[in-house]
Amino acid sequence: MSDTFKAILVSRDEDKKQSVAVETLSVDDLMEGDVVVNVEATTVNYKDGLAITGRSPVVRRWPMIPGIDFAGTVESSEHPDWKPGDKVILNGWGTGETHYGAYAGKSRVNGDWLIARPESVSAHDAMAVGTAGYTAMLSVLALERHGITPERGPVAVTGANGGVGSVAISILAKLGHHVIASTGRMSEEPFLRDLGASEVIDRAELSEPGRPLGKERWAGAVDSVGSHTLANLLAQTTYGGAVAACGLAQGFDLPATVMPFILRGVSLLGIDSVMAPKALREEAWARIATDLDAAKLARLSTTIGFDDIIDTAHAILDGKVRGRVVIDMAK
């Protein structure tokens, strides 16, 4: 194993215009941890997208590894949990934003971020469902909480192409749901019914200011969008129904009346993947095990080499990536 290795750095000047360049690393230049990980598979999320574009204020410490997330293997440990051999997986926990992130062939972290890859999980299928699908998990984890099952009515997806979107589409069809897949991409349709949509609708329809309470068209939804689109989501939401929140891809306010929560009895649920519990976390990927179609994961994954990370970065953000991108540091 080299003792240096590939690394993507953002830094910015004193007039904080940023840059991105790819640099030479050693073990020795990471930041502290208890544990250090070989990291063999990454992807790139929309917030990963975020911090190295710096269309918005992702990054939080200077200068950054970007990457929120890995799966790796243990190459040395002095916390008691991990052995060098041991396969893991990091989601969150301020990588890429505070801590050196995934965009490096080895990272060091506190091994209390770190949980066990299931067995029958690849390096690279943990990497198809990364964050993105992780959180998607978590989103139907407190749907169910919440009593929403298939019987309850049909279950509405927002930013539908994206990796929240495409993975809870696939996961909430195994499990049964009617599903309404929101897209700004209707020439995706075919793709999204192959994931298991039912219906697929035009983001136009939630995504412009609409009316405190509307026609009561799902019992639940995953909504990755917020501002507008939460807002119609919540109104349209069948009595006792819930919404869990987990994105602001259109932005981060939310235009709405308590309207829907006090005639409707509608619930928000809302859904943090960053700082969750380490049960919730292991509770959330043994479902993933479970519960997300393999071959359907397959279809909706790509798999690129570290050195095109940068210009996916950009893709992503310009609403040109469909499903999940899998980074083979192999490659």
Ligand code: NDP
Second form
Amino acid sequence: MSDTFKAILVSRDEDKKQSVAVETLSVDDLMEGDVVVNVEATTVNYKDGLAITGRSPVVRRWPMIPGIDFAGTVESSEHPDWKPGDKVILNGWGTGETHYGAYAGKSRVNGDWLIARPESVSAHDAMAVGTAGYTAMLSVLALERHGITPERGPVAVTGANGGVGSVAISILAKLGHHVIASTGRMSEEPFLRDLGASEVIDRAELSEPGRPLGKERWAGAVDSVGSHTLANLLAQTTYGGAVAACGLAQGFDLPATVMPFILRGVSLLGIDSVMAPKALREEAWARIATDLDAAKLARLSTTIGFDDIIDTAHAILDGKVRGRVVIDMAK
Ligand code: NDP
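Please move on to the form predicted together with this ligand, as the form predicted alone is already shown.
Complete assembly follows, chain above in first position.
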């Protein structure tokens, strides 16, 4: 077996001009860690698109192997929790940002960052879910903790065709919620209804500056868009409802007022997947194993090979990717 493997490396020159190349590396070239994992599957998240194109400052150490998540098998370990052959998942913890990430045949990481892959979830399916889907589940868990049951009323999902949005719709529908999907791609309405959306609305309804309070339309929301969209979601949430905010596809600003909070007791729930504690990650992955329909996951994901990663990174930022993309490292 060859000890070398392909890796995508992003670099910066003296003028901070970013470039990306495919290099051949060995384990000795990797960063410090106590577990070496053979990467079997990974994915392209929005954040990976930012890292590869340099459109936003995601990478904080140069050069960097991007890729914020992977599924694989432990090759060697000096960590007490892991032994060769263990099936693992990694999401976040700065991989692909400050620590060499997933776009390489092997990755050396801190064993504390890994979680065991549930037996019923294959490496491929774990990455069809990926950080986007795991974040969707964190958002659903946050709404549940806030008492948002199907009886309370509809749940809105923005960025519906994206990775977070499409998985959120699938999970919420399976749990019995009436899901209102908001999208800029109305032509994808049949796809969104197939995932479980009961209503599909044009995102233009939410993306422009709105009133401090509007008609109460949903008891909860999963928002991967931010900006005016998040402000309008809050303004149209029913009394005592909640919005889980996890993304910024429209913008990182929040041009809102306090009116939904102080007149309707609406809550804004912040969702972070990167530094989420291990127990919460394990809960989210256990729930993914039971509450995400495998057939729907197959319909919302496409599989490509290592050589397609860079093109896909550009496509995701241009809003051209539907659902989730899985990188099969053997392809
Ligand atoms: P995707 O690119 O797959 O999906 C984003 C979706 O947002 C698009 O498909 C599109 O959906 C919609 N969208 C794009 N541009 C705009 C715009 N200008 N205005 C309104 N809607 C827009 O990305 P992901 O689903 O992977 O990630 C979504 C967001 O969540 C990103 O901002 C990402 O950084 C963030 N994120 C945060 C995490 C966390 O830990 N908090 C973890 C993972 C992701 P449509 O075509 O249906 O309108």
